[in-house]
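Just one chain is shown here, as structure tokens, and it is the form predicted on its own.
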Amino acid sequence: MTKTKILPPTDEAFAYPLLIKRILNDSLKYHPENEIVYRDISRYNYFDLNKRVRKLANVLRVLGIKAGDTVAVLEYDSTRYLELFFAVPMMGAVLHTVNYRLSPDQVLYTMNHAEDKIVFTNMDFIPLLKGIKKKLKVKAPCVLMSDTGSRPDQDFVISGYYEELMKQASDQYDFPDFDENSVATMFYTTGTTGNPKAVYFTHRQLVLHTLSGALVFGGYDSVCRFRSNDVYMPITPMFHVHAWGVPYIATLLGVKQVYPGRYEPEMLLRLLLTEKVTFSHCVPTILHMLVSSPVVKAIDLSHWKVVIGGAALPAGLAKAALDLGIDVITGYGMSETCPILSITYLNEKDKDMDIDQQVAVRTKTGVPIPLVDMKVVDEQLNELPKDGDSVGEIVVRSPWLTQAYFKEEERSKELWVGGYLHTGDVASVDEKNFFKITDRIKDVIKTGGEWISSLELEGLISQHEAVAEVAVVGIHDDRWSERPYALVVLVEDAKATAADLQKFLKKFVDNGTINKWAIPSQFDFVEAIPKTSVGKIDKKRIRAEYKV
């Protein structure tokens, strides 16, 4: 590293640490009167949020939580979760956002591995906790959260009820300054093999991620802007990478926030209309569920901006959303990256493009956001040309990438080979710095010595009017090594055969988009495609269940 001049500060200078409390403090500067809404149950403003965060810190203190302790949360997207997003790390503790969609054994593993000291849980997850409590190494006390005031069975030991504890708590709490490199959050990401891996992020990382996210959505001349006059509703679980970090961005900007609780199509649509939501983010399956609703055709969605992530945005879904007036774009990141790495860049001039051109841009992986060094490399970490054709692995450096997996030395070394975080995603990049992921390394299909992108095939098949969802994997073939295999969910009351879809794909052979050997030999039509706990297509499960 280059040797530079560093001058000592004066004794009176204050070394200003980048702490999450700075984000909350700034929420009172511009629009403190804006509301924070939970379903049709409660609403309050940013003055109240700040007061409730201080109350919650006092609750945690009385329950024995101190700096360095880990606090687990099992909860739907709620204002309670938002309060925990701030109170826990602001007092120096670590927030463990538990993925309640994991199997009971995996939830047990994550809670033991994280050494949780206390659990805040929604009443709905009491059966889950009852099933694993005897095997929990840390006998974590439990604080219950309920929308109805219901109580658990008497044999379940608790420390109290969230709102009752909040009523008793003082709203005075002086959050301390401490090292900005202190761990603030932790959660677990599942892979194809082994136990879930724990990633963790510091205060400094989360503040820088928040600032860069606010800049990319508000500072550039691009579609899908997110500013202080927007109304935000997450449709990505708050346990999953801090709901992509957007609640922190929303709080910094002081925007009106709407939390839907458990995801129910009717509630989501009702809140979308009654609260006049303008900005959301979700995985493709959730957007597909919403745009497929019969109700949606009678709704004006021209004010709604949606960032899609977690999986590729299929061209057919992007076109369906645009036809409804939804300003839809692609975001890219991973659990290990906090998560935002890139966002679609499409400015006002580009909106003159026809819909097919717009779909082509909006479904790309996007342009790296500020402070992200992202490139495509070969196996020797040599950077490949920005020609839109050369394909390699995306590797990345940024100030907010997890520095290791918790208690996983070997896996951490694999993640950071050569000093770059390895994403496992195969992509190309063009001269305008637009990245386009073609597949996961493990999902590329090799047939007769040629490589086929399963994501590209999914995008093309999704454009058929009868196709609602599609997943493509490689299956073993004695002659060709592998052949593409497609699982398809049809639009309700629509009809299509394998021959119909093969004929549809031939037009993409004729125009040079794909080669003829890329057309799947086998199509299976199913009612639903297997998904992971965060709504991604579960290709590992498809290969296992469909014996491919």
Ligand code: AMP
Given for the second form:
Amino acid sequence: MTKTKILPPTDEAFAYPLLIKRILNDSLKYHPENEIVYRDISRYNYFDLNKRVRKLANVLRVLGIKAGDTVAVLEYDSTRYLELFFAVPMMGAVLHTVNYRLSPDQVLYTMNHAEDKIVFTNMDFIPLLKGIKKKLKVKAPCVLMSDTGSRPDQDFVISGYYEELMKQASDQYDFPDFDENSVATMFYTTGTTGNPKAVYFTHRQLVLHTLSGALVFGGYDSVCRFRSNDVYMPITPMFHVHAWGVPYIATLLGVKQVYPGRYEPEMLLRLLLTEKVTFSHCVPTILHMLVSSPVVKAIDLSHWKVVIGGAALPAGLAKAALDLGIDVITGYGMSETCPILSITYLNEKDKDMDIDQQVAVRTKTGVPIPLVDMKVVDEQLNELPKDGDSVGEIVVRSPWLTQAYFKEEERSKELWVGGYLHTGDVASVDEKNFFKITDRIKDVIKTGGEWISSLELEGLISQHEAVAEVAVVGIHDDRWSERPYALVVLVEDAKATAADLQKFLKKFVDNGTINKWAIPSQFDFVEAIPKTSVGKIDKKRIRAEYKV
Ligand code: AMP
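Pass me the form predicted together with this ligand as well; I've looked at the form predicted on its own already.
Whole complex next, starting from this chain.
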């Protein structure tokens, strides 16, 4: 470390730790009257949110939760979850957002590994908890959250009901100041092998991520802005990387927020319309489900801005969304990175570009957001030229990256080799700082000594009019080592054969986009493509299930 001049503060100077309570306090400054809505069930404003967060802290205190304890939550996207997003870390405890879509064994593993002290659960997850109860180290308490007031049968003991406990609790609570490096949240991410790994984020990290997120969505001359006059509805589960941290950004800005509960297409579309939602984010699968819903054609979606992340945005899907008037762009990040690292960038005036040119920009992985130092490197960590062509791994530094996996020394070291967080994503970067991911390292298809990008192939195949969804993986080939193999879901009532798709791809060979050996020799047409617990294409399962 370079020696610099550091001057001592005067005795009573306040160092102002960056704590999550600052975000909630700021929600009262500009538009406290804005509403926070839960399905068609409840609505209140930011004064109420602040009051309910204080009540919830009292509920937690009465149940014996102290600073440093971990609080597990199994819940859909609700205002209750938003309250927990604030109350738990603000009292100094750690919020463990449990991924209820994992297998029961994995849920059990994560809850025991996290050393949870209490569980807040939606009624719907009681059967899951019952199944793992005997091996679960958290014996009590368990707080039940239910929309209908329904209660579990007597063999499942709970300590109280969320709304009843809230009613009894005082709305006075003085949230303390503490070290900004205290852990605020944690959750688990599944890899290709081994048990799920826990990432964790501190108050300082979440506050900086929130500020940078607000800046990138509000400060630049680009499409898909997110400002205080927007109406926000997440469609990325709150258990997964805090719904990409956007509820914290939304609360800082004091925007109207809409929580859809369990994702049901009809409810999502209804809320979009009735609550006049203008800003959301989701994985491509969800957008695909919504834009291919038959009712969507009758709905005006021209005020809806959507950030797609978690996986590449296929060109075909981007086009379909733009045709419906949706302002769609790509964001990039991962569980380990809080998550936002880059957002693609298209000037307002560039909206006049023709649709194919727009799609080319909107589907890029994006430009790193403020405070993110991201580069593409070779195996020796040498930075590759920004020529839009050289491909290597994305490595990153920023103030909000998990500093380790919880209780996983070896895997933590691998993540941070050479002082950079290794994403495992292969990309190129151009002279304008646009990154373009071509694959996960493990998904790159190596054929006859060449690398083929499975994502690029998926993007091209997705543009065929008969293709609804597509996944491409490498399959073993004695001669070429690997060959691309495509799994395709066709649009309802549409017809296409492998030969049709090969002929379609030939056009991209002729115009130099891909090499001829990139055309898959094998296509399979299926009803559905295997997906992960967060709705992404599951290439691990494809390889296992299709024995490729
Ligand atoms: P997760 O930790 O489950 O959120 O997954 C993170 C991974 O999703 C990244 O490492 C990428 O492989 C992938 N991913 C996220 N965003 C994008 C994107 N915009 N384009 C391509 N892949 C993405």
